[in-house]
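First, one chain by itself: the form predicted alone, in structure tokens.
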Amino acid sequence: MRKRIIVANWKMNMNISTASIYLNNLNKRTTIHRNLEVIIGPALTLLYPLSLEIDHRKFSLAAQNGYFKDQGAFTGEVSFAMLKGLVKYAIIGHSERRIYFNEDHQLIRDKVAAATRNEIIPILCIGENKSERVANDTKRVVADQLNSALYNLTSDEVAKMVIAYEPVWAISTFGGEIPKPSDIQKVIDYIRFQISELYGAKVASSTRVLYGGSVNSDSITAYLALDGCDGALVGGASLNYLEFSKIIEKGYLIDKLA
């Protein structure tokens, strides 16, 4: 059975006073779950005073990026071999990386491969834009990207990793629509099918598959119901603590119900 996650991205906001304050009030809020990870991403200089301080029962940590090369003369970068033993999850292959930092499919194929073998996991991100969407091109989009990230990839290493469908049309900071929860298990489905037949229906049906698309504690149970979808990548409303301790919450609940 495969266990629920939910993610926080944090992206580029607080210091490590507001984040230690944070992550002391949520932790207060938020019980053990056997069913359910909590997997917390924030800014790359909180990881490691936040590793410190984190509960591991209850929370992981996740990186927001990492280079592709394991060391060298690549000033001001990071490396997932440096975040080795730090984080369990990186998030790759964002919408705001692809659009904001020109990520193209070979780079987020090597960044994947290089999680991988430094034995962090991969919360891959895909999903059209809206004008991708309004030329029915979702699955071409979707096929494209999910394909190039896991070329170099075992079907033992796509069975661990962590998809996670993140329509751009769908995010607040680039319109924000509603997405139909039929739209979105149409994608899932989709997702599951195309890994399906590159590695088998064994790892597609490991491979864990998440929604991110301006997710809150009002629309987080009808996305958690979807057949398939097996949690959430949060973006501004992991920001505030309260809102996300319901968003953990009603995650348990639909876990337990299942």
The other form holds:
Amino acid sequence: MRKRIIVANWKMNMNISTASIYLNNLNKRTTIHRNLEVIIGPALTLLYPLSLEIDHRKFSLAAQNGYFKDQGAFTGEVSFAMLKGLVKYAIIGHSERRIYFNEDHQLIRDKVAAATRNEIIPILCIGENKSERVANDTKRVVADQLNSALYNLTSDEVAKMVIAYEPVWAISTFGGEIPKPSDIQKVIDYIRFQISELYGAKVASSTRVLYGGSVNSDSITAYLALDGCDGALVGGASLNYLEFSKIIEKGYLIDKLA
Ligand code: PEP
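Could the form predicted in complex with phosphoenolpyruvate (PEP) be given as well, to go with the form predicted alone?
Every component of the complex follows; first up is the chain already shown.
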């Protein structure tokens, strides 16, 4: 059975003291849960201090980025080899990195491969932008992003991965339009179909697929209720511990509703 996950993407927010206060408060409101993994994706500078502070039975850590070479003369970069042992996951291919930092298919593929060889599970973000959606091009875009990113991986590696379907137009920083859960269902089904075509049905039923885009404590339940949706990637709403704790709470409750 796939374990559900809720990921907080803090983006470039919080410092050591605000992060520590936040996690202290979140910790008080969070219980250990067998079927839900809560992943915190803070800025790079916070990973080490938070790794010493968090209750690892309740929370896992994700890096928001990493460099694909393991070491060398790459001033300012931090490699997945350096993150090994510090984080369990890494967010790769986020639309902000594709758009603001020109990350292309090749770079994302190299990052996915580098994370994987360093035993870090990629949370691969894929999704179409507004004009691609209007042009009815969603499936092609998602298939291209997926196929190119997974290119170097084995079936076992793909089975362990997390894919976050994040339509760019639904992300709060890029418009934050609220999609209909039925639209998300179609793409989640298509992602599993693609994985199945490439790696077989067994792998497709193991890979976790998330939704991300303006999720909050009111909207989360509808997305979690979708067939084959294993959780959510949460940006803006994860910055407030009260709101994020409500999202986690809904994640606990979904099994009881089923
Ligand atoms: C994100 O950045 O991955 C995201 C989903 O952001 P938001 O929830 O703010 O739309």
